[in-house]
Every structure is written in C-alpha cells, then in structure tokens.
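A single chain, nothing else alongside it, follows as structure tokens in the form predicted on its own.
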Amino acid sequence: MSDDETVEADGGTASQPEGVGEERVEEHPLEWDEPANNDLSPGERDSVSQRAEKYDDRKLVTGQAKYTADYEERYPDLAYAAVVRSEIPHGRVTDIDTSAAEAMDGVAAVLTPDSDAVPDAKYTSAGQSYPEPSPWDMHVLNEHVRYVGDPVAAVAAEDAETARAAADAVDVSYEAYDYVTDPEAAFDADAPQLFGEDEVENEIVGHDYDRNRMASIEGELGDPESALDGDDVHVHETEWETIRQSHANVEKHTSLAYCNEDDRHVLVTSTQVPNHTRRQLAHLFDIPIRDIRVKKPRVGGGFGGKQAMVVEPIPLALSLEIDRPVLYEATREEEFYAMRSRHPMKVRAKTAVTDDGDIAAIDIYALSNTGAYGSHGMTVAGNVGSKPLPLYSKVPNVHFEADIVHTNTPQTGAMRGYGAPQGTLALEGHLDEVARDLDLDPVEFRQRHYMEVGDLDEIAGMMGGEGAERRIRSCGLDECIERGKAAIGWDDVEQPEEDHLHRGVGMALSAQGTGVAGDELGAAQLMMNEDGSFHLQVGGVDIGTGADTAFLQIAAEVLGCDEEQIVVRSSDTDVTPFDYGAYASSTTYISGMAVKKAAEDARERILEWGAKLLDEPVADLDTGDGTVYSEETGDSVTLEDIGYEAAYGDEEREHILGKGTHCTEESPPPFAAQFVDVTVNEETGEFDVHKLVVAVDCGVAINPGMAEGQVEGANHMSYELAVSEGITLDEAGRAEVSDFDEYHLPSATETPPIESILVETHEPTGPFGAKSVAEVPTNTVPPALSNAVRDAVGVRIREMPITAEKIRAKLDEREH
C-alpha cells in the first residue's frame, strides 16, 4: 500500500486519505451501513442474548435424536461394508485374491481398484469451497498405497461381523517401496518420492513433488529481512513443535448410501459439509448433482474431521454395485488412523526488537507433515500465519512462510483452530521468552502492539484469499486481559510453603476469523403457516453446537415470535437452500445473517398483512409477542389471524414466504486471553494446573450458554493439546492408538476448571452483533501453560506435550 493510500485511525473514526484530484472511496470504512434492526441494546432484545433450550437437548438425552447409524432400522435389505487397508507404508498393491472372501456365507460383494462401480477419478477429500484449493491425490480405491491404512478394497455383506470377517480374508500382495516419516527427511534428494508423474491432478502454488513438497506459500509485510538485520535490534528465535492430535468424535464417520425410487442416490451421512460432499461425488462417479441427495442427520461431533468426504464413496460403490443400501461405519480404530487428525507442525519464530521493546520485525516459519495425501494442506498451514500475527498489526515488518511436505504417515485434515493453534503456541511462547529475556512485562509488551478497533489488517491480507485486509470494528482486548486477570489472580500469586513447589501464572492472546472472507456462502427460507407458526429451512449445518437453536433465536427475534412457534429443518440437500457448510467459525455469521435476511424478508410481507387487518400504515407497525401491533394506537392483530388471513381470506390470498442469502468480503476477527495457574515440582517436575481462564470476546452471544459451552469444549481440547502424546506412530508410520484408552483423553476429573468470560463486543457486520466463538479457544493453553511453566521455575518447554519428565529434563540441564 502506499502512503497516499494509508487509512489513519483517531480514536475509532477512521479519517478518509486525501486523494489527489478527486476524493477516493475507502475500501475498508470503520463506520459500517448497518441496519437499525441489527444493534439493539440488551434490555430491546427478545430472543437473542437470551439462555434458550438447545432444540435438540430432549431428544438427545432421551435417545430419540436419530444419528447415521440409527437410519438401519428403516432398510430391512440394509447391507453392510468394511473396508481393507494396505499394511504397509508405501508400495504397490500386484494381487487382490478375493475368492475367500466371496466364498464367506452372506458376502454380497467385494470392489477392488478394477471393479466397475469403483471410479478411477481422482479428487480431494478436502470440503471446500471451488475451485478447490487441495490436490486432487486420492482414488477410492489405492494400487499405489502412501500409508499404513490406504484403503485398496471394500466388502459389502449381510452383517457387520461377517463384512469385518470377508475382509480380513482379501489377501493383498505388495511390491514393498522405501518410506519416509518424518517431514524434515522428507525433502532429502535421495527421500522415497510419494507421488510420481502424472498422480496429481488440480496442483497447488508451490509444489515439489521431487521433493514430496505439497505446496509453499509465502507472504511479506514491509522489509523484514532489512529490520532482522539491523544493528540496533535485538533477534531472538525459537522453534516449536505439535502434536498428531485426533478429533475423538464420539460418532466415528458413518454413511449410509442408496438409490431411492427416483433412481437417485441417496446419502445419509455424518458430515459438516452436505453440499460440498454432493459436488465431490457427482464428479467422483460422474453422476449428475441433481441425481444425488445428502442429508445430515444429528451428528455427534465434527470438530473439522467431517469437513471431508472421508468414507462416502465406499458406501455408494457398494451400493451401485449390488443395488440395495449399503451402511458403513468406521471402525474406533480407523478412527485414529484412516480418518483424519490435526497437522502435527514445526513452527520457527524470529522477531527482531529495539531497546525500548518495540517489535520491528516478525518471521514466522512453519513446516507442516500433511501425511499421504494433502487435503486442507495449503490452508491449514497459511492459517499458521494469517490467523495469530495479525494480532500485532503495528508490527510494521512481518514475513510468513510454510512449507507443506507429504510423508508415509496417516492423513491429516481440518481441525478445530485450522491452523491456529501451531501458530499461536509458536508466537505467543515466543513473545514471552522475548518479554522475559527483555525485562519487559509480558502482558505490557503485547499491549503495546496489539489490535484496536480502527486497525486495518494488512498482516492478514499479506497472503491474499481468506486473509484480505480487514478493518477491524469490534475488539475487547483489553478486557479480555482485565477481566481474565483478575479471575487467575494475576497480581496475587501466592507461593506455596513447601521449598520445592513453585508456582507460576501464564497467559497467551488468541484471534481467529469469523467465516472466510468472500468464499462463502448461507442461504435460508422462511415459510409461515396458517397458524401463525413458520418452517425454517436452511442449509447451515449443526453438528452439535446448537446452531439450529441459534437460528432460531435469531429468526424469532426479527419476527417478534417464540422460538417454539418456529420448526427448523437443516442441512438436506434436496430440500434446504445451498450452504457452504460448518467451518472457519462461519455458521452463526454467515447462516445466522441468511436466516435473518429470509426472517425479514417474510417479516415485510407479515406488516402488509397486518396493515390490511389493522387499516394503518406499514410504518406505524411493529412485530413483537405473537403479533404485529401498532405503535400509534396499540391496536394488534396475531401472527395466527395473520396466517389464517393469507391462505384462507376471501379476497387476495398468498403463501407468506421469505428468502435470504449471504455472503460477505467481511471475516471480523474475535479474541481471546488465555490464563493458566500451575504449581511445578522443582524435584520431579510433575506439574498441578490449578484453574483455566479464558475470556472470549465473540461480539454478541447469539445465546450464552451455547457460547460458553463451545468456549469450554474448545478449552478441553486445547488443553488436551498441550499435555496428551496425541496419536503416536511406529517407526513405519503406524497408528500406535486404537482406542480412548490408548489415546488418553484428558477425562473430567484430569481436567482442571474451566472459567469461561464472555465480554460483549458488537460486531456490526455479524447478525445483532454476533461473531464467532467456537474455534479461538483452541489456540490458546499450550504457549500460555509453556509460559506458566516458565514463571514457576525458569524452564521452556516447546515440544508439545508439556510432560513432566521433559520439565525434569530441563531442570537437569540447568543445574549442570
């Protein structure tokens, strides 16, 4: 940007540059065209902002809420597959021997890469938008096998048991190749190469598959390589590392596919993505979009693991192969190695500050092992970056880069944080070693970087895409920090009496996005009924976080109605508008503001009504409590006559119906300040994390015990973050996890309390002010419990998991 072009912020009204010739148009305004409807005060809200029942809450405790696997009971003819996957990290499959297994009593079909109803097309199981920005490297079915789970044939029988037995009896042969795990070697000239000529179709910015290199991306703000050079500055740099950690869905990844008496494909499945995932199988199997229905039943957890097509395809190959429904459930197992799991990541921080502590540079380097295949690869790691730097848009020199690498190692997709959360443990354990090394205040030097409102983002537009530069026009920092202070005791931290106890607070900032910026898109519809009541349909996805609730809140605020007089129905396809789908913390902002678009839409058509039935006029006429009312003479009519009125009335009738669709350049970010009070054993360094503060500012909670039930799940993971082992692999790149017992979940009474505050913002680009919650406390207890660390007994730790034999490691290191 040049000077000319720079946007000055006074105090929170962003003053216009002085253009030469003729005044410009500022492409990113602070004061933002914002509805009268949108910003109500607390005490003018109805619905929004209110502790309303979750909409499935009785259904779920009671066992009446229908998941996938529920669906079986309503096809007596139901098949069911499994699946076999290669045994070894790399190789070729030379022979399927599938007589045995075809032999087996009640086997209906067994598929290998040569059967006819599996497609040879390659895709991305990647959910997103299109074009899509993830290699097509997948086939349903593998000859050339890249990991230790590749699937390379299917079997479809009249029981589980025996669909487990049939394909345990499929004998595979390999031609066995040299492999490679770790994403360092993995770029070594002489490293077995994962992908050959001609394997890869839709290929991403950067690629090196001669050096099993996915993707690069790189991006630059200002001089950084200049400003790390200086003389007057002081360099510090640190790496650190994550783990492979796995989403633990209760639900595993379950889909139901058949044909229905249309001829068309029907799906049932556990997804986050229904419409993304109809694209993806339409162009797998060639199959025409409008012949193929997905419909998502209630999902029991997603957490970015069901933003994939990951087990769809075989269902519906078994499906077309012997014509009746086929269901297929993942095992716990494949859970944790043939489905998908967070990128374990090195991060390298390098900042450059002067003496008097301001930071003149930023470099942040990531290097992410995307596995076998490189779905969500590229945007993951640009999260790494475009996600927590901008959290210090005064630091004037900023450079970004990653280096995405394929190794034999199981696949990795989204997760919760996409991103974030390597970035952030890197950044924010980085500043505080630099604050301490200093002498400074840790939360003093951040504050004297950090993100107010008035701010225009460039850091996040330095990579382009969902980064775009962004004015910032909602931002609660600050009380973030006073508030999640006072709640840890910050400035009371009292030591324990035993000589060998130490205890130490820590803390660490967090931003996210709301939605990715003019690449998405909500739709919904509003169908009023005779009675006065409404069918909401929408294609917004709920997997368990409450968003139909929310929905619902925010239609039944613009109709001035209970939310019990709304029925809503989501994420089908065939029946619910076009919905890009639950990730990058879009649902309520992009959703809930099509909702709220349809929700007024009808609400005009209510008032016209209302005024033929009242004989006053539209502008005099409001909604509120189950009618539509005049403010001028108190006079009201129901909703229900109103209803009743418009499809029964004697002269002109109508069905009142409304539409709203939205996307948006807009991704406002929410924050977060994380802290953490620990006691360390100086002699064993076992550690005791007492208390978890986190104080969200997610503009305006939609419905605050929803909100602080995702601030508190996020919280568990990130905490689960920074002290489990994750998923752990053998030397061949074996998943060494099978079960929760393996794979150690921190349980209830493993982890510590959890104090959620949600301070209020108002967001005015969000529906009634609302921004995202769910994902910006993920990010945030590894670097603020390596920071607490560091306060109690001088010792860093940056491999994830903070354990307390590497803390004894580091206390031995220092006392020799």
Second form
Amino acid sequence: MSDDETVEADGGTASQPEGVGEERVEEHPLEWDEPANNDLSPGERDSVSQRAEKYDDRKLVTGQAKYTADYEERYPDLAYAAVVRSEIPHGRVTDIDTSAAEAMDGVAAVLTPDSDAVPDAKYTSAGQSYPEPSPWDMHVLNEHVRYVGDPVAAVAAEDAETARAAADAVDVSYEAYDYVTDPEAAFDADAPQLFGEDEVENEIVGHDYDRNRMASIEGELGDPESALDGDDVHVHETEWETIRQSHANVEKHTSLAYCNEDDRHVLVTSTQVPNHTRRQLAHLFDIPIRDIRVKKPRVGGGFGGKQAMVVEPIPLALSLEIDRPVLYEATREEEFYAMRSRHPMKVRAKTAVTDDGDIAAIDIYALSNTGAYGSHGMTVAGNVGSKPLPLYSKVPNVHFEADIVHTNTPQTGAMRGYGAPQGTLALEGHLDEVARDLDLDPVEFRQRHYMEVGDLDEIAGMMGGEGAERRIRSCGLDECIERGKAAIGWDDVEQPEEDHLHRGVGMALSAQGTGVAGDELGAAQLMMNEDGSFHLQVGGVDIGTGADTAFLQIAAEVLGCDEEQIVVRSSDTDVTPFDYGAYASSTTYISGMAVKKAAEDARERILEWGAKLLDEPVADLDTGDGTVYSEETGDSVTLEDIGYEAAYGDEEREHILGKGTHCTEESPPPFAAQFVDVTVNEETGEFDVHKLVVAVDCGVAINPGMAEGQVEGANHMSYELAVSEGITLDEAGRAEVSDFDEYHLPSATETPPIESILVETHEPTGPFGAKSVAEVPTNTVPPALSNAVRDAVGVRIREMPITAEKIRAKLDEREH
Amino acid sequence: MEIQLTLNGERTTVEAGTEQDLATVLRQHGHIDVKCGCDGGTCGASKVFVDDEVRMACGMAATEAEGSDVRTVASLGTQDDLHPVQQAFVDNFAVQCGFCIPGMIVEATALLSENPDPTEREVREALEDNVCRCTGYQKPVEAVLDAAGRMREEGVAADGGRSVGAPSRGARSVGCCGGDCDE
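Could the form predicted in complex with its partner chain be given as well, to go with the form predicted on its own?
Up next: the whole complex, starting with the chain shown before.
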C-alpha cells in the first residue's frame, strides 16, 4: 500500500472518498426493501426474542465443555511450548546460547530466529480482512527486539514445567539500544527509532518511521477551521487520557498445532478469527491455505485480544520441527506483558459553540500509543472519531485527526469498543463540561444535536471510502435517555445528611457500528437430516457471547422448528463456510443474516417437498411447530416425513441444503445512554458508585437474556476503564503487573450493581431487526463517572483512572 | 509419587510430582472441569472442595490432598440432572464464556451450605476472589440468590445432595458437543 492511497478508518483499503452530495444521499435511501418475514411483530416470533437456554450452558456449568487446553488428553505424544522473551526494551540479539536448554531431559527442540522451521517473513498479528489495514512489521521470533516481551526463542518439551525451565536456561546476549516509552517523546527528531528502512512492508497511510509514526489519519466535514475561528462562538478545549487496559480474558491465549493423517496442519486454537488466522499462517509459513485447518473450540473470552494471531505461529513452528503435536498456553504473566492491550491515548476535544448553544464545530485529535508494533493501530485510532462523532450528526463542521506512534512498550491491539471508549470519554466529557460552562442542561444540549431516524451520517464516512456513511433507520436514543433517567432517579437525587458527602449523577451517550461497512462477510450452510433435524454450519465465531444460540434461534425461526432440532457447528475452517470472524460487533448482524439466508434457502426446498406431499401449492404453505402446514386446508406434514421423503423417496430425491452468504455496505449504529450515581467525600476524595444504569438500543434482541449479559459485561469492562490503573509500566516499558492480584479488575464486591435496559427498535437491515449490543456499553462509564463526579463536587477528572487521590488533589487545588 | 484420595466419591490413586499443583494433576487425570486461568491462586477458576473446604486447586500442592475427599464441580450435577445452583446459572443467563463458572459454582454452593439465605452483599463477598471477565457479576449474583430461594423452597441440601422429588429438567438434546465432535 502506498502513501497516496486512502485507508478506510474501519479497515480495508479504499479509493479516495467522493464529496458529500445529493448523489450519495440517494445511495442510502431511508426506505429499505425488507422481506416480509424480517419484520415480524414480537407476538409472531416463535424463537427470536425468546430467552432460549444457551445451547452449551449445560456443558459449561458442569465443566464438561472443551476449551483448547482441554484437548491435551487426546494427544499422548503432545509436547508443550514455552517462549523466551526479550528482557530489554530495545536492542538487537547478538547471540543465543541454547546448549544448556537443549541438554535438559525432556527438551524436544529449541528454536531461534535462524531455525529452518521459523519463518522469516514479515506479518501483522492483527486478524483483519485482506488487504490488511495494519503494517507487516513483526517476525515470529525477533533479532531486533522492541519491547520487554518480544519473542526471541521458543522451546518444546515433554511437559510445561520442563519447557518453562528450558526457556529460562536459554542465554540471550543483546546489544542494547536507546529506547522511548512516552508517545510524545517518540515524535522527537532525536528519539530512538524503532523501525529502520526495509523493516516494514504494507505501510499504512501517513507513516513516518523517522519519527516513529506508523500512521496518521485525518478527515473533515464542512469547514471546521473557519467555524472554530469565528468571532461569535465560544471555543472550548479539553484533553483526556485513557489507560492501557488488559483484556484479562480468564482463558489464556492457547493454541495446539499438529499435522494430521492427511498431512495437513491443524490448529486447535482460542481465536476470534479462524479464517484470518488460516490466511496469515499460510502467508507466514508458505503453506497452501487448503492445507491449514483452524478449529475453534469453546473460547474463554476474547474481547478483541484474540482478534489477532497472537500465539499460533509458535506451536506450528515447533510442531513442524519435531513432528509432534505442540500446545502453547501463555502464562498469566505473559498475558499482561506479551499479549495485547487497549491502545492508551491522549485525546483532545475542541468545540465552537454559539451563544444560542448550537455546536458550530467539533475538532478531535488523538495521539495513540501503539506500542512496539502497529497491529490495529490505524483502524482503532480511526474509530476514536468515527464511532462517537456521528452521535452529533447535526453538527455541520467536523474535523478529526489522529497520530499513531511507536514506543518501546508492550503491544496493543483490538479491544471491545475499538477506539470508541477513548473517543467517547473525550467527546462526552467535553460536551458535558461545555454545557455546564454555558449553563445549559447537559442532556438537552446533547439532544439538540444528536442523531435521529432519517439522518444521513456523513461523519462515519468522512475518513473512509464510499459506503462508510450511512442512513439512520433505527434510533432509540430518546427512549434510552428517558428510561435511563428514570432508573437512576435523575430528577430525584437526595443529598446525604453529612455535609462532607455530596451525591451527583452523570450521563454519557454512545454509538458504535454493527460490522464494518462494506468490509464484512459471513456465510452459513444448513443441511437437513433424514429425520427432519438439521446441521447448521456457520463460520461465525462464538467466543462466549452465545452467538451459536442466536444462530440457532434465527434458523429455528425461519424453519419453524425447535432449536433443539438443530445442531450448530461453528468455526472450523475445514467444515464451516467463510467468515471474517467475531469482531466489530458483526456476529449476530452479519453471520446471523447469513444463517437466516441459509435457513430460507433450505426452507424453500422444504416447502417444495411439502407441496408435493400435501398436493397443495407452495404459496398456501407455511412452516411451524416442526411441520409444513396449509392455512387453506389445515393439512400438515412433519419435517421428519419431509426429511425421510427427500432422502429416500422418489427419483427426484435430494439432500436438502441451504446456503447463505451475507456482505453489506450497511453498519447501523446501536446506541447507549449511560447513567452513574455517585457519592463523593469532599474531605478525602473517596467516592462510592451506587449503581450503573445503561440503556441500549440494539434493534431487536434475538435473545434478551444473552443481550443483557453482553451489556452488563461490557459495562463492567467500561467501569474498569474508569477506575482501574490498567497495565502500568516502569520506566523501561516493562509491565509492572504479573497476575490478577496486581491487575486490579473490579471484583464482585467492588463492582456496583449494573442495571441493563434493552430499548428495542427495529433495524430493517438486520436479521429480524437486530443490530449489535456487545461493544457500545464498553464506551460510556469513564465519561459518565467523570461527569457525575463533576456534578457532585464540581471538579473534573480527565485523566483515567478516576481515583480518590486525583479528586482530592483537584478539590485542594480549588480551595487554594 | 502416588497420592491416594477420594475424587468425586471414588477412591482414586493419582500420580503426581512433588512440585505439582492439584489442578494440574486433576486435569491430567481427565478432570477438565478444573480450569486454570492464572498460575497460582489469583483467579478462582480452579476451585474445588477439599474435605468440604473450598480451595483453589492451582494454588495447592497435589501432595497436600493425600487422603482427602476432593470434589470438583462435576460432583454437583450432570447435564441431565443439574444441581440447583447450576440450574440457576443456566436459567439466569449467568454464563457467558463459562471458563470461570465451575469455580464460581463451587464457591456459591459452599456459601449456600453455610448460609442458605444470603444477602446480595454476602453473595458478592463470597465471589470476591472469583475473577469473571464476561458478566460484570450481575447475573451470577442474581443466579446465586435465585438458587438460594429455590433450595430453601425445595429443601435441597447445598452440599451437592440431590433434591428429592424436585422437578428435574431433562437435558436438551443439542447434538454438538462444543466443537470437538468431528474426530
């Protein structure tokens, strides 16, 4: 990719965007040609909208479900991997002495960057579509190391303990270079440079490696510069800072590789992106795609941390070397310093507001610290603007710019919210402050500018190519605010009796996307068995969200049968159709629509057989209760009879198969309104969050119980983003966190009660009206809590986390 | 060395290195219901009962279990006949990725055997050292409170004893075993 190509902020490459104009408006008509069966009223739905039991729950609560590590018992000759990682932040490996490790009993292999089994191709770990919108700047094992944690060598041994001991026995000598850990300092002309010439392929727009910049992006709508310079406006500017948050998935990154009886390479792996992983491994190892099989078992949480090929090349290289199955399970310590984290950012928000309280312009600038490598760097930074800014689609002049810089710090990557939490903090905190400065009601101030049904969202597309802008066809913001306010008691806040305690409420809005506009693909196929049951094969990836159950409910709704009659198989590249993977809030919307199409395709054949067996026209038939029935005559035939007849019947017998593929230019935003109720101690700065309320417009909830769970989990992650330190680093960029005790996730007692409110709208482009739910509540607690503290005691915390010490310092400052 | 223990009600002999933790040894003997999310006692996923006391199996030496009665989550209920706590987790959508859930269910069951009528605060305190990344604890806490109510109503023993005459929902006949059914 060259400099003069534009890269879509959401991913993928695209040509230069065209100007905003009438032509574009017509490309996104409000009317949507929706099939009649997509718009069923709640009373007409049999399976969708029901709180159906999660299909794998019984295995999960009895501990019988299999995650990657649970496959070890199947391979008696399994070897275990451990990785030797750089102990210095920046330098070059001058020598690796493997002799002591190799001499240990039970050690099967020690690989270094020079080993034949180790690819020397450059790649990105980011699990994105192709061409990849992340630079190829990594090696599987490195000579040039760029952070404390960069992989240098890998070991396979008879058991995990021996592998770890052997890795510790590998003696690495380095030539140390100067290093830089501060993103602003990394820009300096005399800062140590992380990447030299020829060390990166597939460079991204705006790269300037002389200044450690991997990308720079910019987008504009209207004339923000003039608007911000106007005489008749108040200009406000604030700066915000976010933490380096860990995904902290309880199941560690785990991957098992072996060569099977057909000489094909099988990866059983905890991933969100099986198909991207297959393609990336094929590129790295120069193995044909057809000879790699990526299977996803149960996954113990991903949250974006597994939207990357983080560990898979290590066991594959080792299995190639020793011709045995190899399991690599990261240690918990490695999870914190050598896997992935959320990009820490500084985000500046600037607005011009008229005397009448109209926002004339918004300008957002983000400085993103991508760490040692650039995976997801540009696309995450793009979302800092393109996700929250469209909330205020009525603002005429908008500018967004981001610089993404390298530092000698651990790697960042995709994480739930994907840039939107950083942008939402800045925008929603800023607007709240502006409203208070101008003595306007913060909620009404937002409502004057925010999105409504019918709006054309040009902001989402201002940095992208054609198709990234979108027409808003469903929007429940008003109801989200109304119900959220009622639930938190917005208008009814009682102050504590003690003089030093002050209670306040804060709120924030958020919008996300649903899939990546123009850059998604999901596919599914449905096979009917001769007993009238079905096998659903779907590329969509259930990483613990319940996606498989949603797929079953969608298929069952179309087929008119019970979900229990359908077996779901998701995410095995040998068996299931192609899918881009579980990210960008796409699973229910994109993969779910593929499932719906596959089920409809099968249903057409089923109705044909029903017509033949009932001797009635297809037009009079419908499916329901496991039958095909006639409204006209009341006659029916069971799916079981149809299954047997199709398989064993007359000379026209067939295997009833349905297939569905879905890709779309659409990416409808779900919306959220967050409310926080806090009491702050004015003497100590200590605060107590009584309750989190988050109301989410997710379109139609396919399974309301699961959707609430997604909202609550996302909100907990958002709460952590507001109150926890995240992964702190020492001066050399070394993670100071090595286990869960040190990485402070709010525990069950430290987490406030979370009230999730589903505000149902109908999104005509989604399966049965669904859009997404799982990311948007990740964005909102930091600004809402900052706003609530401001409401309670009048001080503003802009640098996360919000702590008692910071509040007290601000209170002290105010008094002096 | 060989360790004698009673494992989910059966007298068993397991082979264990002196340095090995109990979780690793149980997993090597096929007990995949003991999950390991950390490397030594900081996430709670590996919780089991050792002589009726809740312990993190990854944080205790296997040799320490010599002669003990060890029970994992698998001792509580089967897919066809879930323990009320397990059933409540299913019914309340308290399970997402499920990785931390066996440890959480063990802890919740222990709580209810000591305190059949806990407050929400007491439930949260019991789950204090069970790390869950998916749920925000909201639905697990609701599930434990729901289970407490059901067990009081049905007179169920919290130590894993079956509910006598209580209605039992049959297992759903979902055919896929979670991604491992092709080989």
